[in-house]
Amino acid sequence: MDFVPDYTLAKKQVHEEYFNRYTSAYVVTNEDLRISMNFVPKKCNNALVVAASGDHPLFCSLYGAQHVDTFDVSYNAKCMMDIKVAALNCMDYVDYGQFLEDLHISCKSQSVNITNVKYMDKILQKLPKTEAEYIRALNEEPLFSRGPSPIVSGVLPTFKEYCKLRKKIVKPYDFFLTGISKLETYLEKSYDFVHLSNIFDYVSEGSYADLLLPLMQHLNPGGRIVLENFDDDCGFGLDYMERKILSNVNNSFVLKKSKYLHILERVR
């Protein structure tokens, strides 16, 4: 059964800092892609990467994956993500920037009208109904308000890119609408490659290796699993990992690290 949003708590959750299901979903992403998409394996058919703004599981397409699934708490990720691919299909490099860019602006204004946004209505038609009724619906809250600018934040595709995923990318991703907590349950398929991004630094540290360890089980061998820009002074660092997670897997998994990112990849 789809999914049916609740406008009433959405327009609440949209303006509250913390996580939810209606949390306002950044435009264009605040990390550098490149450096953690350069761990996806040369073979990938499966990956799965956390929707945010939609950036992630374009550019793991753009860097080898076949097929890439998603997840996200926030609903809002969904919509953000299915924006980008629609505006893939229906707008030329300059104007995909420019109309993130006036999306940006528009939902940081005091006086939002999503709606108004140059290429909205075009981009609304390709969206699935629920998602073009919820954002027409609230076209005066701020759903897409975080993040950078997108013109000056540098993690726009290249031309070059743009030209590639245009290609490759023809329908929306599939998606879990979930955090990381239940993510396991809606898992039907193992993966090549995992891509936790930013979620660490949001849980406990005693759940680290409940989380972790099914969706290790989900891992083909060969695959990776990158966790990105968590804080080492949380405690999650190597002798932790060695010691709460690789233990449990009998020598299947290696530990490696490079400046914020931590990646298990398995062996066999």
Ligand SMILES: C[S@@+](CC[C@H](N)C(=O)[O-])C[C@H]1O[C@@H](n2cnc3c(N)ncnc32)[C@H](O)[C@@H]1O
Contents of the next structure:
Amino acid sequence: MDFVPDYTLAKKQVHEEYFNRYTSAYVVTNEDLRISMNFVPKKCNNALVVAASGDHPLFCSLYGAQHVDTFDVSYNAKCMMDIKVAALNCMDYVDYGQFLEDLHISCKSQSVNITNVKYMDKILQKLPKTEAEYIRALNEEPLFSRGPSPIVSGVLPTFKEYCKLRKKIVKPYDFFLTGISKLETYLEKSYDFVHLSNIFDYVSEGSYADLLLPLMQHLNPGGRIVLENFDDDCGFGLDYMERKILSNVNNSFVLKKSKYLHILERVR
Ligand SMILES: C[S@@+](CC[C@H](N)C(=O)[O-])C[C@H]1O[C@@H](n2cnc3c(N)ncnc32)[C@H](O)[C@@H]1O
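If the one shown is the form predicted on its own, what is the structure of the form predicted together with this ligand?
Below is the whole assembly, all chains and molecules, this chain first.
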């Protein structure tokens, strides 16, 4: 059965800082996805990434994933991702950037009015009915207020990337509405690439292994899981990963470290 949003709860939770079911979504990413998506394996049939602003799945597709499943604890993230895919399919390059910028500015302002944003009406007609009704009902709430300015941040696709995306992304991404702790219960396939950067910052350090080990069972040989750089962010490094995680998987994974990321790669 489709998810039925709770408008009353949404009006309350959208103002909370911690990630929840109705956390305000990022309009564009604050990560450099052009670095982490370089780790999408050459042959990548299935990938799994957070929905966030929609940029994670879009860049994952751009860097070679054939099919991308998405998840997020926030329903607003799913809405933002679907808005972006709809915008991509009905706007030219300049309008797309301006539309995201206008949405960002509206949601950051004191007097939010989402349906007043130019082209929003057209986009809402392309969204699933429940989502369009939800956005209309919460028109004056900052549903999409996180993250940097789309135009200033430099994270919008280039014109060439935009043209590639328009050809490749013709329908919404599949989505699981769940926090990372229950994600594994939704998974029915195995993946070549799983992107978890910036998710583990928000879970308790003691639960890393419990969360990661089940997801590692869903990785194909040659597949990779991208994590953030634990050394820099949380004080956990190779030592922790080796003791708590790699020792549990019979040498079937290796840990690689780049400047910004930890990569768990399944070798057999
Ligand atoms: C962690 S935030 C950080 C923003 C991110 N760096 C970006 O570029 O969009 C990204 C997304 O993760 C979601 N999120 C946060 N904690 C989560 C969790 N425990 N499980 C699932 N999704 C989560 C948020 O709702 C948000 O949409």
